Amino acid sequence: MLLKHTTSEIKERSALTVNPAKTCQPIGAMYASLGIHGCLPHSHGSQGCYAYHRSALTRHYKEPVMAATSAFTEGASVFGGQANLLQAIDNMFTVYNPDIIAVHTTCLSETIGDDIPQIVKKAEADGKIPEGKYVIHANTPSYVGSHVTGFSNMCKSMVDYFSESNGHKSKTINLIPGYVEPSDMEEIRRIASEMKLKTIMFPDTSGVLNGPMTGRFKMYPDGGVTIDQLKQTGSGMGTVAMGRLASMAAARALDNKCKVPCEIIDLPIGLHGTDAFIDTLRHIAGVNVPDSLTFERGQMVDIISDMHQYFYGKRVGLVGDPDQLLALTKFLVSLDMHPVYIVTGTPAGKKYEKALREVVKDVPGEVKISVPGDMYLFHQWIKQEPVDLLIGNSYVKYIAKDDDIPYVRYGFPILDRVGHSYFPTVGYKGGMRLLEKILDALLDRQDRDATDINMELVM
């Protein structure tokens, strides 16, 4: 394997990312389109581009990807889009009859800088958007931020195309879940059920990447937010927003189109992320926590008593995106784990970077913070010094591989695993199954290398 020649001798690197952290807006723009019902996602831009796209969601969710492409030529990279597109836009309404198309850019068309919204009113104009039907838009160029960006830009699409004041407030509280599981989406929504709130949640890809085995195909899986929904953000009580990399700006554009305020909150990962995502849906809808997520907490604080002893100091090195990375950081923390390489691709900025190392003041020694960065300088750091557990997407494993260190999938993309999407990480349940997974780790890795004589059947 190329791993075993990474030296740890570490060198700056201005201009060069090798094993990155990150995929490409486009990707993330696609799964955020897939979180609207009836929508088919449009890659404008070459054949290679949307198959990578497709394949990227496909066998990360191991669901089949609907999607299209404008399918550039050499002729529409030198002279443009436009014609690619309104064919495209006409072919998809009337062989595929979406109730949406949800276009977003590619490095080559935004390269050439073909004007989306001028094409989408060329369409409407020549009669190729049926009466009823929509295309929204988002530029998710490849060469600039990540998957968590495209996902960002796509999900304030959704508030500058659809989200309108009636001049009256509803009762109705917006979520934006982030860039998380459908699982995840789930399990957001249905605490706030518990707590018996009406909620729109948007994006909302639960039922749609995670959906049951019927033996019928659909084109348009059941789930998803409705045009009708996203329309009703505008006139919401609330909105609360989870990560800020990838949730606030749809949030904030909802704030100033229609005036809804919005609570911009970490995921509700572990303990304390949880107790403030509810603690949020409380203050803004002004109703008591239910018994029943009480019992819940309760049943994850027992976990964490018993499990403590196992956790304890135990050096950490995590790879992933910004909004998990400090929502799971401060988790891991107030578990009195010791988080101490933490590496994302996207380029988060130096606020994110300064709230990660507030989070992190009092760990013991040095930690060694990158963003950006990349999995070789991970990779270079625990060479200098191995850590206790590693926590990633798939391509950590080869690392945990290398160093033969104890290694805990999590993030985007997990390529050689089955059953993420069907099980959250958030909320207290989340929380619990995420203990079980760190300390299974841990435990396994103690079971493998005691000898005959110091094997524990009690441990």
Contents of the next structure:
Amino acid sequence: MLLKHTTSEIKERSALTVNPAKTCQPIGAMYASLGIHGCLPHSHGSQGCYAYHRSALTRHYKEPVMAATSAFTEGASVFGGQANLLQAIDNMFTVYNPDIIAVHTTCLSETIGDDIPQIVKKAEADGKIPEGKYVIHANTPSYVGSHVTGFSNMCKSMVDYFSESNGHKSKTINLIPGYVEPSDMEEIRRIASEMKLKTIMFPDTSGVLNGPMTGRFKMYPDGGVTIDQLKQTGSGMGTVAMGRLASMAAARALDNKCKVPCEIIDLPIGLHGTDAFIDTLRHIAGVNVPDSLTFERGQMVDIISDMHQYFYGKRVGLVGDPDQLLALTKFLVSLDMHPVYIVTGTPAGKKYEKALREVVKDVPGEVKISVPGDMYLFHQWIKQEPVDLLIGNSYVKYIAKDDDIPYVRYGFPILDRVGHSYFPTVGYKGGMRLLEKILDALLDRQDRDATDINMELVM
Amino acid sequence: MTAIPILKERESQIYQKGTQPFQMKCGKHSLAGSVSQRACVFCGSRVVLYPIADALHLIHGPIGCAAYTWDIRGALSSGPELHRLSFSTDLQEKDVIFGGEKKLYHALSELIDIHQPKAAFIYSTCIVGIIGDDVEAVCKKVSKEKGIDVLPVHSEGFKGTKKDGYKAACDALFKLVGQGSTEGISPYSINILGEFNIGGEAWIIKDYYRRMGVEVVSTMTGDGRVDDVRRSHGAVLNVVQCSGAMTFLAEMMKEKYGIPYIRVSYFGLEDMSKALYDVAAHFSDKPEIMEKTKEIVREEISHIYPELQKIKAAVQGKKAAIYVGGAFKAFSLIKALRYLGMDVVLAGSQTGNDTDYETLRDMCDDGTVIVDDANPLELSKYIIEKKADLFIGGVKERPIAYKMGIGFCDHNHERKTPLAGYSGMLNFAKEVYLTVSSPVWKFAPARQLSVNSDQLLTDFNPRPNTEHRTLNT
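Let me have the form predicted together with its partner chain next, following on from the form predicted on its own.
Let's see the whole complex now, leading with the same chain.
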């Protein structure tokens, strides 16, 4: 029993997180930065931060993850990190030649109070930033919010630094996909292009963190939103922001700065989530939904109807990031499943919790929700009353093993399987994949537990 | 040399044998803005102490430091699994403003009540060093109240390099040493230092010593227990593996308790055997130990020899690049690869010192590139130039090797099979063979053998089939 130290008796904990269901802001900012083409993320802090972020992202994506660090020393933490950042900017442009450097802060540099814009200005004045190259920044103190907050902050910085209105509206729609996988971003783009829409998506990590094997190490892979595209977002006809926690800040900023109206919707996960996304696009652009998407939707509904008896009444425990949890919970409820334990480590706020409660209001029995909570608490709930299915990141596998519960890997990080970076879970296609995964987990269990007499071939 | 640029300030940390006078600069703080593969002080402390399975490891700081080090290192335990949980004070903005001492106090008290650990290690992170929490005082207070050792680990990330983190960990451990009774400890006894039981390696090594008739008092820290550390001063000899991590502790134990230490490596036939012989030689007043050791070495080697020969025939002449944490590991790897008939074309470490690099230079052939604290561009540059077939490194290097279409072997904490000891050498050989001779590299587009900076940094044009690498060539 790997988690034999988890007790079923729940004691109030006042000052402690055990087995976190979140991590800190900078990694989210690093991930978002990687969604800009030719960008070298830069961590303004100790060397350990960026080493951990790179390792974590490398394990999750099984791809090289490039970033640089200010490599703070004791001196820097006393006298400020200006000298380090100036030298870093110079070194990065000289050796690694990125188009853009995206600086994010850490708890250390935030607390000592480094003023990044001022330092960048100095670098510019000193001629350390070559013509046509950029340095942007986001403040991402590790002691506020979570990795989702860091992602959101960096997305907003993209708007703050680049979006500009050229005076008239183009026919382009801005898509802010949220803190989702490269595969999801690709799928969101595909759906929009099925509708014959011109879009700009930012950030866009597809082609960066799910690239092909080429026989060469490439510091800056082909994918990512370009700086030109980021500038054009200010002239878009509208913005669709997916996931409040991850995307709303950038969408609002774009509205304020360039008067691009925005629609903030849930992540397009599940049938209704995807319907809402497509409907929003349809409204903004005034187009019809193409037959190809109606066909995909029909396929998804077909799977749901064919297998609905296996979903009925199943108790599900979910742990993950807030935007995903909200959309996923809606999806599960629509399948007649019962999400009974829901935990995110991100402090997503009262409003969020209320929205989540609203989704599960008709689920029979008590639904336990913890925002923010941790996986230790999650496991304690399960020990008190088990569930039929677990959905969560790789750390959930310990709970699944210890308490012998079917389990679907979903979220960040996934350290022990591949697929998440190549196959989406958004859109109708992604929904079908989720259904497949859930059914596999449930039916494999039914097969495993069947007696010889009861073993069924046709299910 | 090709046109992939090397930072001017980095030139002194790269050396190509036979081409320049030898003047390596190492132990330097990494250059700001470089994509170094190194980590921080906290990381150093965490990896050293983490395997002590019946202790509480509480990380005092924002959530990240705890989240990123949650069970990522496969240090196995034969009993308690407390070390595999992640405990954090999860500092918030108000704690940063008003101080985190209260929170630390409550967190510690609650955790000790729930888990009843044998001891507790409290890791300070960057922020704690800045806001000035008196962690020491909180530890003392809780220690008094709960009656267990609560040990502060001074591992603020910015206060040096990973090596300083090793030192901070050793300082914390040293406070435990000397507390237990040494009654009943054999006069032929050792402590194993710097062995972290990744994939169960400590168990293999301990078994050799047991068969030699040598008692292992404590393993620090693989499958470690607090009570064993407490009585470790009763051992006659400290046997230290891994050059960087635990020499500090061995030095302190030598000074205070007069326990001598030897440095060993358990990797590769040559070094493994030398380790056992060196320990046996220390107990020369009991010749049976040496007799037994010879027997063990003979038996173990003859056991794996035939299979090793087969693998050797298959991998002979292949070229390897090594980039590991400690230089001592690099020495063993070079010897082991040589044993398999392979050439080492690049050798580097994150934390080597002057003597380490001199030793490396003496070991390597002409043309071998030696690097300290390398970055991915440098590594990929030399992999291409030197036409490496195999890369040995850690988590961040793996995908770089794979993208370039060459084999990879993890000799860091993500290895799954034990690579130490005799059976470990066979595992290593098998792993090398498996990856170097894998047919999957045939799917790789041609590896670019001539490079310039523009190509490497920006563009890629596949040249199908022209330089297809096959394993027969």
